[in-house]
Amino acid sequence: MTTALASSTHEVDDAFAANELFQRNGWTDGLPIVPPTEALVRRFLDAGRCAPDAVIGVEPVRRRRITAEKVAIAAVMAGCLPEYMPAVLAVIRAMCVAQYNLHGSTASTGGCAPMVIVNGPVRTALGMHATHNALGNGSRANATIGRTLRLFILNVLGGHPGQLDRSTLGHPGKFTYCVAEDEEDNPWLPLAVERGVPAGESAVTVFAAGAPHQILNEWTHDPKELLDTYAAAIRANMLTYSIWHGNYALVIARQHRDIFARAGWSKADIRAYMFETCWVKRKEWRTVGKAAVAGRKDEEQAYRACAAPEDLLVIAAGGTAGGFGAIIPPWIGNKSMAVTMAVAT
């Protein structure tokens, strides 16, 4: 017997009217939506092999149960295809792990967004984008999987701006923030494999992230000099935003990856160097207008960007030309930590 859907239904004249209804009620992120008809929602549930009332996770603070039906509705609205559902479900499961701190990262004035990194065969099966314009537009799967999370936060968790979502500024990643790692054109282990997922399996990693800070260095072939540029951006973030340690991410495009590869540097080598390089002293706050708090404790105390080398997420993504990369800072220190989750097949 087919399980009935629990969500309310609304009768409208057409898709345009459906979109206007959702806009008026604040059920969308401001962009147009695909109307989540019962037929579409059931197609997505079938693709995810879930009953409508299957519990995908529980928001740890308010104990809000998240059902497959609600996730499917968000995925339809975002413009996903049904085959994206296993990846979407994995991300939602990861966000419900306590260390992600779903409630805190959603409600904070800091304005972070859930960033998703996808590894394994699901990337190519869904046509995900990992090279040119990797953090921008160009892939339906990247865009809509990431957008599903925002619509889920709005409509399932009540994360409306100015209400539960108290972001002072936010950033564009709050529309969508999803990238696939380029596993074919780099010499390194995929991020998910480094984090314990068996090679050849699909997985997602999600962390509460600030906006990306793009860096440029195309004047050296020395791996340490390249990393000094990334490190300078991290230290600047520590001084001007948050001094507390957490998950930082490096997004390293092809031109820089080639330099590291020729020098025989692994991701572990990069993490080790960055761990020793990315730190600041409290007294340095005086140089960025924070003298009022610099002297409250020992000004010589050093603060590291990451509590351990493994907390730095090294991601291979980006186009083949240009000496560019990016650092992606955490929300606020270790209040939220990255979670990696296998995609069910």
The other form holds:
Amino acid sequence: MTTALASSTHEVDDAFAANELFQRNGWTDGLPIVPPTEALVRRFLDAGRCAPDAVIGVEPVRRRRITAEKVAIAAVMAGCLPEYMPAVLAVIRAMCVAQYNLHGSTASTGGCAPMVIVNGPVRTALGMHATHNALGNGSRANATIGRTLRLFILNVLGGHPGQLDRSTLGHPGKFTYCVAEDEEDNPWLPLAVERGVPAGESAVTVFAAGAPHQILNEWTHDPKELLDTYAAAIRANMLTYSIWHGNYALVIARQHRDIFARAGWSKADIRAYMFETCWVKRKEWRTVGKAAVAGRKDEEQAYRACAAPEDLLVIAAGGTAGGFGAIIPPWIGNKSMAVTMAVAT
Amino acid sequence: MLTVLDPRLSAEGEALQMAPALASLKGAVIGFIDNAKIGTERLYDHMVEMLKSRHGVAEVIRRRKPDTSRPVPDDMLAQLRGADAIISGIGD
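Next, give the form predicted in complex with the partner chain, keeping in mind that what was shown is the form predicted on its own.
Full assembly next; the chain just shown is listed first.
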């Protein structure tokens, strides 16, 4: 017997009117939605191999039981295709793991967004993009999987700006923030494999992230000099935003990857160098207008960007040309830590 | 015509509900959860004074969360069990 859907329903004239209803009620992010009809939601649930009442996770603070039905509704609204559902479900499951701190990262004035990194065969199966404009628009799957999370936060968690979402500023990644790793064009281990997922399997990694900060250095072939540029951006974030250690991410595009490859540097080598390089002293707060708090403790105390080298997430993505890369800072220190989750196949 | 599904979890009765108000504060035990933000301690000092001097509150149980952004630990919640009502600080 087919399980009945739990959601209440609304009658509208057509798709235009459906979008107007959702806009009026604050059920969307301001962009148009695909109307979530029962037929579509059932197709998505089938693709995710879930009963509508299957509990995908429980939000740990308000104890909200997150059903597959509401996740499927968000995915339909966001413009996903049904086959994206296993990846979407994996991200939601990951966000419900305690160390992600779903409630805190949703409610904080700090203004972060869930950033997703996709690894494994699911990237190519869904047509995700990992090269040119990797952190921007480029593929439907990147855009809509990321957007599903925002619609989920709005409608399932109640994360409306000014209500549960108390972000002072937020950032554009709150619309969508999903990147695939370029596994085909680099000699490195994929992020998910480094984090324990067997090679050849699909997985998502999610962390509560600030906006990307691009760096540029096309005037060296020395891996250490390149990393010094990334490190400077991390140190600037530590001084101007939050000094606390957490998951920083590096997004490294092809031109820089070639330099690391020629020098024989693995991701582990990069992490080790960055671990030793990315720290600031408390007294440096005095150089950025924070003298009022610098003196509260020992000003010679050093603060690292990451508590351990493994906390640095190294991601291969980006176009083939240009000496660009990016650092992506954590929300605030280690209040939320990255979670990697296998995609059910 | 098109029938669309409501995207909200709260639409199916999972919304948070307000606890019923106390009939009187006189002689009541009031719990305070301090969310460990900068201004909370001063605000709560003031509220405790008002509740005791103006409203006859008998006792307060104050606890400060170890971390602003994480849930109240279970043992801390247990310590507040004797309160008739609890005030939880949210925000800055």
